[in-house]
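Take a look at this single chain in C-alpha cells; it is the form predicted alone.
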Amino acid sequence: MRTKLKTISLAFATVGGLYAQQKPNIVLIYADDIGYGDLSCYGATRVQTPNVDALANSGLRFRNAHAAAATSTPSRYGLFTGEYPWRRKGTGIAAGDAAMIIKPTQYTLPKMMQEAGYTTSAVGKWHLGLGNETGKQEWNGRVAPGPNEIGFDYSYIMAATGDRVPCVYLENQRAVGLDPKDPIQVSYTKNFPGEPTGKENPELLTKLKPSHGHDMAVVNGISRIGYMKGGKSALWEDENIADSITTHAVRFIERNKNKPFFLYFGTNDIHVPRYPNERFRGKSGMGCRGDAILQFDWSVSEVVRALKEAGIYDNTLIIVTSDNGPVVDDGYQDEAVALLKNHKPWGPFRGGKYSTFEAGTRVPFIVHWPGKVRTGVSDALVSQIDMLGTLAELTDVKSTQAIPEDSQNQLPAWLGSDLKGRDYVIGAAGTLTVLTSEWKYIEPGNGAAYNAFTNTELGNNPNDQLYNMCRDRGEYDNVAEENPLIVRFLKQILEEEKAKGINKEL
C-alpha cells in the first residue's frame, strides 16, 4: 500500500511544464467551536449545513477525529507544528497581547508547504499571539514576528479572536484601514482614562451583553476582554467579519489559480462574540449560535465556489474541521442556551470545549479529494497532530528538517484506504488522555469537575478513569477497577509520551 500511495505522492510533485498543476491545491477549513453534533451530515437535525454536507457525502466523513486539544490555542499550535501543545510551556489560550507562540525556528506545516512548491495563505482566526514580547507589540507598524515568520507568504488575519482586543484585521501583519492619527493602544492589565467598560457602561452593549466576563473594551456595541483605545477606523463589525475573511480567501483562491497553493481558513465562526450578518439572523430559530453555524456553511459554499469557478475544484484536497468541541454560553447572552432545546451539539458524547471528556476534541473531520478519497463513512482514528506528517507524505517533501515524532504519516487512512489509523491519540485539557479504537484512559486530575458559568463537565477526577468507548461512548461506566490491565497498559503509554520530554522553550 506505501508503495501505491508514494507513487501518488511523486505524481503530485512532478513540477514544471504541463505537470506543473497536478499538485493538489490544499484547503484547510478550520471552524471555530463547532462540535461533533453541530453539522447536519454528523446528525444535526434543528439546523441544517447542506454545503458541509455536500462536501461529505461526496468525500470521506470521520467519525473518530480529533483536535490536538479542548481548547483553540493549542489545538493551532498542534496543526500548524505537529508537536503536541502540552509539550510545550506556555500554549494555553493565548491573550489578545500575546507573544507569538510558535517560534521562527521552528519547523511548520506552512514551511514544509513552501518546501513542496506551495504558495500558502493563513486567512481568518490566528490566536497564536504575535510579535516577540507580550503586551509590547506594535499595532500601529508591522507586527512580527507573525504569520510570514513561520512559513505564510500571505495573511489577513484577526489579530487574536473575536472576544479579546484588538478588534482589528492584519494583512501581512499591519492593521487594515488604521489612521495613524489615531494610534491603537491595547492593555490586559488596567483600562486607559476615559475609555468606557461594559461592566461601567451598559447602556453601550447595543447589540451583545456579557453573561459572564468579557466586561471590559466596548467595541461595535460588544464587551471584550482586554482594553482596547484607539484605532477606530480600523476596528470590525462583528456582522461582517464572515464576509470580510470570506472575501479575502477567496481572493487568494483566484489568485493564485495557476499554481499550487496551501489556504489555510481559520473562520471565526461559531466562537462568541456570536453576531452574524443579518442574512441570516434568526434564520435558524436556534439564535445567534445557530444562525452562526449557517453562516460558517455559506463561507464554506463561497470557498467551493471559488474553487469551481476557477476551475481547480477537482484538482482540489479540502478538509474542514474544528479546533475543538462546542460550548453553547461562552460569556454572552445571545439565547443560545433557551434556544437550544433538543439540538446537542456535542452529538453522543460527554463534556465539551474545555473538557477531558470526549467532546472536548472529537470534532467533525471531513476530507474531499474527487476521484481521489474514497467516499463515505469511516471510524479510522485520527488527528490533527498529524496534518505536517500527512501532508509531508501526500506532496513528497525531502525536508532537511525533521517532522516532530508526533505527527504521523496517516494518509492512508485520510484517503480512506486504511480502515484503523492510528493506535492511540494523546489528548489535553488540564489533564492528559489516551485514546485507542476501543478504550479511552483519563489521568488523575485535581481540577474543577464542572465548570458552572459554560455548564461544562470538565472531567477532571483524582482516580484512575477507564471507559470502554465501544459499549459507552457517553463515558458514564468508569471501569478502571475491573479493568487494572487496561489501565497499566494505557497509564505506560502516557508515561513514555511524557518522558519524550516536555519543550520549555517558553
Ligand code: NG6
Contents of the next structure:
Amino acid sequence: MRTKLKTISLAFATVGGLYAQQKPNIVLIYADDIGYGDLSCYGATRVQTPNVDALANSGLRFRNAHAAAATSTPSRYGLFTGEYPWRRKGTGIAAGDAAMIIKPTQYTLPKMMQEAGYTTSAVGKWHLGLGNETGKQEWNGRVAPGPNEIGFDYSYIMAATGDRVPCVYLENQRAVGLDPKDPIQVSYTKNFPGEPTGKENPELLTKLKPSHGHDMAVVNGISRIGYMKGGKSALWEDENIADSITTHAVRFIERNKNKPFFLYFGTNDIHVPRYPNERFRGKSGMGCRGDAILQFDWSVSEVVRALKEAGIYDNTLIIVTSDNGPVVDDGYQDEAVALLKNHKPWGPFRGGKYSTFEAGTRVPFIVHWPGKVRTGVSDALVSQIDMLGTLAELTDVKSTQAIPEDSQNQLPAWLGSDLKGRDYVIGAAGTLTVLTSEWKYIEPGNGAAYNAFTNTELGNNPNDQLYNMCRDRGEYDNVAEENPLIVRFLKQILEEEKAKGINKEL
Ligand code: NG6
Ligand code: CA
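Here we have the form predicted alone; I need the corresponding form predicted in complex with this ligand.
Starting with the chain above, the whole complex follows.
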C-alpha cells in the first residue's frame, strides 16, 4: 500500500514540469449543520446547490462519510487533532467564553501542514474556545491562545458561533473594527445593568425571535446566548456574515496563490440564527434554512472562482463536508419547520444533529482534485478523524510529532482507489457507537429518547442496539437479540478502543 501511495505523491511533484506547484493546495470547506439530504447532489430536490454539485460531478461523492461527533465543538476537535473527542473531557459544545479546548502543546492538522511547507489559514466559524481561562479573554487586545498557537498562520474567525456572544470577527485574534473607547464586555452568568435582553425586550427582536433559549443579549435585532456590552462598531451583521468570511477566504487564496496553502473555511451557514443576505432571502421557498443552503452554495462558487482565476484550480484538493447532521428548529422562529414539507435534511437516515442515530454524523463529503481523484461515488467508510493522517500522507510530510492512532491514513479511499475505507469508526453523541460497512452497534444509555426542543430522536436506549446498515439504513429494526455474536464482536472493538483512553483530562 505504501508503494502505491508514494506513486501518487510523486505524481504531483513532476506533473507539469518546471512551473507546476510541487504540492497541491488544500481547501477544506466545512459547512455547519448541513445534513446528508440537504444538497441536490445528495438527492435534495426542493433546493438546488449547482456549485457543490459541480464539484461532486467532477470529484468523488461519498455516501458513508462521518463527522467525528454530532455537534460542532467535538467534531472540530477531532478534525484538527486527529483524536476522537470522546477520549477527552471538555470537548462538548463550547460556550462563547470557553477557554481554548485544543492545547498549544497538541499536534494538530494545521501544524502538520506547516511542517509540510504550507501557509495555513482558518476563516469562519471557530467554536473551539479561545484564551487560557474561561470567561477571562482579553477581547479588547490579542486573544490568545487561539488559531495561531495551534498552527494557523492567518485567521479571520467568528469568536464562537452565530448564536453566541461576542458577535464579532477576530482577525489574527484581534476584534475587527473595535473602538477602544467602547470595549467589549462578555458574561455567560449575568447581564450587564441596563442592557436589553431578548426575554425582557421582545420589541427589539426585529429580525428573528427565539423558539427556545437564545433570549439573552440582543445584537442586530436577534437575541443570542450570553450577555454582551460594548464593542458596537465591531458587531457583525448577520446578513453579511457569509459575504465577510467568504471575502476573507478568497483574499487568502489570492494572496497565497504562488505557494502551497491550506485553507480551513468554516461557514456559518446553515447554523442558527439563519438570516442570509437579501440576495438569498425568500429564494428557496423553504424559508431561511433553505435560503442559507443557497448562500452556502454561493460561498462554494466564490472559492472555486478564486481558485480558477488564480490558475490553481487543478492543483487544489477541495473537500466539502459538514460538522454534524441537520436540525430544523435549533432555537429560532425562522419557519424552517413549517416550510420543510417533503424536504428531508437527514436523507434516508434516522435522527439528526445531537443524535447517535446515523443522521447525527453521516454527512456530505466530496473530494475534488482534477485528474487525481476518481470521479463518481464511493461507499467506502470514511471519517473526518482521518484528515490529519490522510493529508500527512498526501503531503509527504516528515512530521516531528506522532500522529494520533485514531487518525488513519485513508488516502487510497479518499482518492477513490480503495473501495472499502475504514474497518470501523467510533461515533459519539452521548453513548458510543461502532460502525462498520455492514453493522452499527449503539451502546446502552439512559439519556432521553428525544431532544424535545429540536424534535430529534437521540438514539438512546437502555438496551444494546444493533442495526444492519445494508438492509436497514433507517435503523428501525434492532437485531441485537438475534445476533449475539456480532454484538459481542462489536462490543469487544469498543472495549479495546476505550482501553486506549476515555474522558481523559486535556
Ligand atoms: C445548543 C443551542 C443550539 C446550537 C448548539 C450548538 C440552545 C437552546 N441550543 O446548545 O442553538 O447553538 O448548541 O450547535 O442554546 S453547534 O452546531 O455549534 O454544535
Ligand atoms: Ca454544527
